[in-house]
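One chain comes next, on its own, written as structure tokens: the form predicted alone.
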Amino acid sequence: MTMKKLHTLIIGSGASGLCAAVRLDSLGVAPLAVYTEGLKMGTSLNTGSDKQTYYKLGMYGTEADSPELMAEDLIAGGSVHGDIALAEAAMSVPAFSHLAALGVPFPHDEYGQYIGYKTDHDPKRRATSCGPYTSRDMCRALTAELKRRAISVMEYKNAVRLLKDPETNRCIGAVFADRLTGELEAVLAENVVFAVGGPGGLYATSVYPKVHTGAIGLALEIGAETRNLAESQYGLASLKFRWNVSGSYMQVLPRFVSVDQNGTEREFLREYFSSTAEMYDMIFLKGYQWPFAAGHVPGSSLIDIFTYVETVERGNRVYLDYRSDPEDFDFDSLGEETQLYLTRSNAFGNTPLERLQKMNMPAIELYAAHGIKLESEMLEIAVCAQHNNGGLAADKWWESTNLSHFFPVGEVNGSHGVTRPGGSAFNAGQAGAFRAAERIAGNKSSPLPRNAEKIAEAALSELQHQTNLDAQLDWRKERMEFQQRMSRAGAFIRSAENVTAALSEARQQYQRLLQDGLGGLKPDDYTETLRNRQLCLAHLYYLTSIAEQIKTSGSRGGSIVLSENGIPIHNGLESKWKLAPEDPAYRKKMMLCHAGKDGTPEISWENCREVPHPDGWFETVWKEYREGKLHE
């Protein structure tokens, strides 16, 4: 094993990790380095949507806005700390301006005003976009700046262990395995920025790019506290090429076609609606309200439930067909909102494809670039895991609440609550990177503990011991097992019976993985086997949190809980489809999950903090800032 020492280690090279590296360098922090599986991997670079949104403070015209107003909207969905929301809002403009200055092509008018539009859960026109690849544009601009600054980047490095000093409960670095050679390297660091993204590897039915799995389990292994793990987003997405079919993909009114195992086709949504017009108005609304939401049941999220029944319970495949309208399609019978939107968009045509060509030609070109021709084939879809609103618990500086010198930024940070404005995750990632960098730079030097090297050597020794034992398990089969378990019990349809059974299975699988050896494996298999351990632990934490949600808060946000004593959802569904109502009192609380005394995950709750209302005085704030008291 080789060993290196840094001031700050950044793990991950998505938009938030790259931003953290650039900001740290600009603040004079050195030496630092980015360790990553690859600059071309991860969710930020490989995902998008119809019009991928970046949510920021309003910067156009006369519409009034302020950090406190934005913070109030960020906490409106519930289970969000107000001080963290205020920090996200306050950092919105400098973080956004930083990206614009680096060349990210956010649209502005001739006067330099950055135009905006309303997104979901947004009372103002704060949203903006570069098109379907906003996050990719962000990554490319940040990577170019990273190279310009000659910041060290180590690729093909899989983090396999985080290092912690047990005496001070401080993160002191990580152990990495080289994907190509299997060689281990310990990196000791005064600070660790943890930018590993969301739990993409936990679900079988997922719109996370295949190159992204996530690594929150590494933090759970060393006892990091989590927040709101049960709160995730799910939505309709294509399977052959993983992409959200939101916005105009729905608004042009494609046909929903089911194909059974015998190849028989039918428009299955017709079974649930009283008329063709009612069905298409709901499909149109699904474009506006793309993520599944308990608050839209009944409503547009019924489309997700009907698709789930068709795919999961009936075992059929569901497709979007843009090639033709049904014979009974009548534009004049559609609702006023649907007609007005399509008319103002000049989206007329005799087929959904013709309407999509008028409204959003890049949406067609995107699929064509990935070998899918919407003019000649149907697009297979399912309801997929898309984003985790929860994650690791951190304070207003994005430092872990119980693990010092450890800064989770990006999706792995659980700063969001039950619901959030669309695109606010991008802002949170950039704002968190800014805040973590400022905190690290403001704390000056904080030397590593004297026993740091011994801790790293002990971690290596443990891994070497396991390498002496031949591996018995196939990591591919083991991963498929917990991914299918999460899609079955831990996705957007939840029940106490399913989650209880899944938890028992999860505990057994995790113990099995811990007892297996690591010997006789090729380098890539070695790293993936280790990855399975942290992913399996993560899914145990997620299922524990979901079980608590079922007992307490009920149906809310991106999921519903089924209960015999619940409210019937739709008369076209079986009797088991009864929704357990939400207990709104839990919107004022935060669910925490952490390792108990026996090492297994346990739940606790904390009350949400309100948005601060500081009434600062310039001379006082300036003095505190000059004297560095912000970080005391």
Ligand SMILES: Cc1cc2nc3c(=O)[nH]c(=O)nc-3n(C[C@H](O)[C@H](O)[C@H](O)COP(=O)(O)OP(=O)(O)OC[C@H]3O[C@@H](n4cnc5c(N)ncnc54)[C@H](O)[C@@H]3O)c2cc1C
Second form
Amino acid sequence: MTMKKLHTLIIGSGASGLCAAVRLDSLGVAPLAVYTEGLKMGTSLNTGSDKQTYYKLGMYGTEADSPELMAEDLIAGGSVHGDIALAEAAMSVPAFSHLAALGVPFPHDEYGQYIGYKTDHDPKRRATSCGPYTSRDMCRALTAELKRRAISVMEYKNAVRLLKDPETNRCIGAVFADRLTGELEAVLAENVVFAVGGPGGLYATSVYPKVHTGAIGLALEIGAETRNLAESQYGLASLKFRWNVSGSYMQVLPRFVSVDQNGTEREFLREYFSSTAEMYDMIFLKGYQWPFAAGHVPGSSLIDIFTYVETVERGNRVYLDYRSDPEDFDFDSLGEETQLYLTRSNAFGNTPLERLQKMNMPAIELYAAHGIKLESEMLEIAVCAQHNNGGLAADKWWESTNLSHFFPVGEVNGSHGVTRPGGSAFNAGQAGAFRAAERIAGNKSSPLPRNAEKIAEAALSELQHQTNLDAQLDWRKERMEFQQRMSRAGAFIRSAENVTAALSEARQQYQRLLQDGLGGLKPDDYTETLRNRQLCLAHLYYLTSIAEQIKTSGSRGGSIVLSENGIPIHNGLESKWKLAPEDPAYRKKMMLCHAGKDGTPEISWENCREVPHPDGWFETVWKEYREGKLHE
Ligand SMILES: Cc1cc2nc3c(=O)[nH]c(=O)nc-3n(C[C@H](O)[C@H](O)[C@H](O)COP(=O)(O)OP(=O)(O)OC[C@H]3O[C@@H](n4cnc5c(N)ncnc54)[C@H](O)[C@@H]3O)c2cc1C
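For comparison with the form predicted alone, kindly provide the form predicted in complex with the ligand.
Let's see the whole complex now, leading with the same chain.
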């Protein structure tokens, strides 16, 4: 067991943690270090889509844009604080330019104008992309900068406990288990930047990379407040290699094939549509309305529901088949929009694959690079968990609302609301890193409390003590249990009955995990056993928030609520498929979830703050800035 002291500790090396480290270093904060499971882990490095999107302020042509205009669009979906949205929008240009200057290949024209396109929930052309691997490009450029700056990176370190001074409610560091040796290390720090990503490890049906689990539960263990946990995104994705099948994967009109336990194949979508053309038009629309959306039911999100019925309720497997068109496929009978798009893209061909070859060859090569040949095999898909719009609650400097010196940045920070413009997760991660770094650098020295070492020693010896009792539970089985529970009751199809049952099972499982020992485990199993505890606690918080959402706001954003008194969704679905309408009043509120007096999750609400419209005067803003008044 060892102990170290830093000025600032960064946990996590995704795009947001790396950016925070670079910014802190450039603002002169030292000593600092990044502690991470590994530079090859996390979502940013290991994921993408056909055109992975980065949302930024408009910087092209004559279309006017400004931080306030962008902030209004960031809050448009509801349940977002305006001041945080304004900070995210204001940081957009510096954060984007930082990445571009570090060599991230965002495309620009011959004059240096960064071109953009429209993404979902985006009224302007603010989105940009480097191709399928934008976030990987970001990570690589940032990692190279960390190396140039010789910022210390500690790999194979799993945070297993956050340290808090209970008297001041301040975060003072973390305990790490070394994945290779099992050795415990306490790191005390004046500030902790918590960049551990989204809750990928909570779902069985997931497009988060397999290597990414997230660690929001560590913050919940020490009582950090959360916001909007019930707001997540789900969408169609391939399973063998986890990848979103958005955009051109749908627009080239593949066949949706279901295979039952006997191996019998059928095009299951046909039973829901009155004509082949109607079915194909809906598949086409699914391409650019990729995430499941309550607002697209009825509409293109029916495709997700029909896929869910086929996989989850009927127990069949669903595949996309690009190898052939059915006999009744008739280009001329397709809707105008579908025909126009395929014509303009010059995407003609006798099979979906031929159309995809013309429209987006890299989309085929990507699967080939992962051992999947679309020309000779079908691609298995399901509706997968992809992103959490909610997360830990923080202020406009990305400091936790109830835990001082603790800065959740990146996906673990719940700055988004019911919906968000596609690509704004990356912007929020970089903006948060900039803001947290500026706050930390701007704060006068804030020495650790005198009892900090004692708190760390107590945590270390408590963990040590737990090794006196041998572990009885199999962490893999336990993990599968809560992942399956979340995919069943806490994903995009929700009902009061399911969530109530899931909550009761979740509480029992959490108690069971807490009572088990930590003795006799190999280093890797020790880490995963501890990880299960925080993930299991996290799923209790998510389910609690979802139960409240079912009672209050109803169907909205990335999920729908089924209710006996709801509106029938589609006449091809069973009678239980009735949608509880949304109560729009809740778009002006934010759901918080935090530890109550007895330590169990408790809900409260706060009203959304408006976007501020400061009409500043340069000399006064400059003076306040010069005098460090921003951080008083
Ligand atoms: C398929 C897919 C497509 C996406 N497409 C887009 C898109 O087009 N545009 C967009 O804006 N967003 C997109 N997203 C979302 C976006 O990728 C993530 O929100 C973002 O990459 C998260 O970055 P991060 O830095 O917060 O976390 P991550 O990149 O996940 O990094 C987390 C880091 O924390 C470390 N860590 C976790 N737990 C611990 C622990 N206990 N101890 C030590 N280290 C730990 C991890 O190892 C990792 O280094 C997509 C997501 C998916 C899954």
